[in-house]
Amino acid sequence: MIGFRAALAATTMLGGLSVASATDLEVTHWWTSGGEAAAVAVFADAFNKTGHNWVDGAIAGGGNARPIIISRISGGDPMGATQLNTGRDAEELVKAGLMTDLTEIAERDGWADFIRPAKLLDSCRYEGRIYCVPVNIHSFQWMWLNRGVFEDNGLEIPKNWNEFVAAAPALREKGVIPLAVGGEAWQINGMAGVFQVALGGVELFRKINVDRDLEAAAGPQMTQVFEAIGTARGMVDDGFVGRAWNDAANMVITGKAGAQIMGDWAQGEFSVAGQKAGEDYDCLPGLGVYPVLDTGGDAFYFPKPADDNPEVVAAQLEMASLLVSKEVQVDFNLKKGSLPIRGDIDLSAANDCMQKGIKILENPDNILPGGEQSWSSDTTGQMEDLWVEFFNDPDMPVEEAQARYVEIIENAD
């Protein structure tokens, strides 16, 4: 702590902008896509110029990161800073003592009083301190579609999942692929999350994702769950195994598809395109059915240096500090197309997909957690599984899928 302290004092006498040497920071992330790489530019360009070094290490696709990352920091490698899901990806890292504690430059600097939702932030807290900082909203709550696709083949834009439902068998005719889909575990988990709120509606996402309900999991709502991902599996090409999912969105955006089911991160691929929200592309958030947002996103960990170097500490929350400053998350949230977790910012600049998500914001009701929030890495590597499986498998019954899920809600950490 005492180091701690001291670099806390030398970014407070210098107010946070600039330090007595410049320090190299390794980051690790995620964010290779085009859109992606745009926003991550926007917090190196901001850190460089505070007279330290980004020293990008990125590492392409989240699953393939996140054990790297997490091996690292617990095998005494650490990087200097680090992107991982708001959430519980990084609990048994704060709990073994492996993260600089960043709970006096939180108070210092207000995040309390501006961070939204609150439980962002919570999810941050460890036996009332605070380990990381959160930097976007990100929803997986989101249908894109490209509406030259349907007004070119003379068919209305759907306005919601059985519009769209009824127009994909004309797609087909026209040559067009209904949905893209990438075949990633993690983007079939997403995508029955999707249809969970859109068919079972805000309650039943509650009772399972919240009070675990085994009697909802096991219910007739979430029959429709399942029933829904096989007829949506009815609408890709056969090249979806193993798809990344920004090629899934280049797909809708060059006109090969008509829709994909994706949190609103694919918003950063169609702005690379060019593309503008209501006029090339529309959004269904919640499919159109139920305009919620489950509020997960991105947060950045400051692995403890390894000889407690309290320059790199300074460094580091330096950073910390920078990641929710206003103008950074602006610039940031804007080529990123997630939501800023500031509620006291100008984004007149949004476009109109962004401005859905903030009026959806408003209302703490349409408000739900994000899976990294509600259950471990184990249980959702579990519940993966099976949807690629049941995804994969026409063959195989939905009462029988739909046994093994709740058997994973019953026995889930």
Ligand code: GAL
The other form holds:
Amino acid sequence: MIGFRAALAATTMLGGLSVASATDLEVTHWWTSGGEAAAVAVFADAFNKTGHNWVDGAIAGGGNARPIIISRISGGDPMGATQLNTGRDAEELVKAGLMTDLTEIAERDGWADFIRPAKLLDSCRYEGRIYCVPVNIHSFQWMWLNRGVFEDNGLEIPKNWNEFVAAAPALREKGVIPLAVGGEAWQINGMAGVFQVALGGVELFRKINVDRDLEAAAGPQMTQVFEAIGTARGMVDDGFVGRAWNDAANMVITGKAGAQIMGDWAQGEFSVAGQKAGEDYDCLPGLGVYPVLDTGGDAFYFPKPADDNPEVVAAQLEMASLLVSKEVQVDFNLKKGSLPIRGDIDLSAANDCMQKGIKILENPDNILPGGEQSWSSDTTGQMEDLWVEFFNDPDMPVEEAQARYVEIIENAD
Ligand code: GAL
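Since the structure above is the form predicted on its own, I would like to see how the form predicted in complex with the named molecule looks, so please show that one next.
Let's see the whole complex now, leading with the same chain.
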């Protein structure tokens, strides 16, 4: 703790301006698409302005990056800072004491007073201390539609999933792929969560993802979710297997496809493509059926330096404080397509879709627990494998898939 106190004093003494020796921090993350790169540059620029040095360690794809990040930290080769999902990604590393304690900065800056919903910061707590800083709110509960594809073909722009399903055959006839999907496991798993809410309502989502209610998981509403994934399977092109989410987003941006069900990070792609919400594209939170949001997202962790160097810890604390500052939060989230973790900032520059999201967030009843905050990485992995197997195999009976789903929940840790 002495090292920590020296670091905190160093930060406080310098009043957040590191006039003393500049410190390099290697920062790992998986933000490599156009929109993500534009957003992470906001963090890097802000940190470099303090006089320290952001050494970018981008690793493409969450599925690749996460195990690399975790094994480096547990293997004694820690980076200076890393992005992971808000939730249980780093649970074992925090328990093993491998993460820098951020509690003093969190209390000094009053994180608990402005970070909302409170469960984002709660996901960073362990035994009364704070070990990560949430930086955004991402929700998978969105559908993105290319307005021109419908208008140019004399079709009404769908206002919900059912209207979209009804319009799909007409899109196909016009040579437009109705639904752009990237076939990676996490994408199909995310889409299943969106259907749970859109078809089964908030109640079904909570029963399964919070109460782990096996009756609900085995019930008729969840059967509808499996059937909807089957319907979605019939709307894609053959090239979906292994497709990256941002390539699927690009199909909607360029009009090759009519829509995509994807988290609001997709909006960053529309933004870098110069497209405007409400003009070039539309967004349907909760597929236009149940306008709710899950509050998944990203948090930054700061692995303890192998040599306990207090200058590194000081720079880590400075970065943690910077990432939730008002100005950085606005600039970063506008580029990332996510929502800020604080409600006390001016978001007049936010576009139609972000405004829709902020409105939904105002009512706590519209906020769902992000799946990754409910399940361990192992359980999430089993669910992802089941969903991608079911999506790829039109001959897999719904009954068989749903029975395996119930079993995963029954054995979830
Ligand atoms: C999520 C992450 C988002 C975005 C997305 C696609 O896990 O929270 O920030 O990067 O992956 O890569």
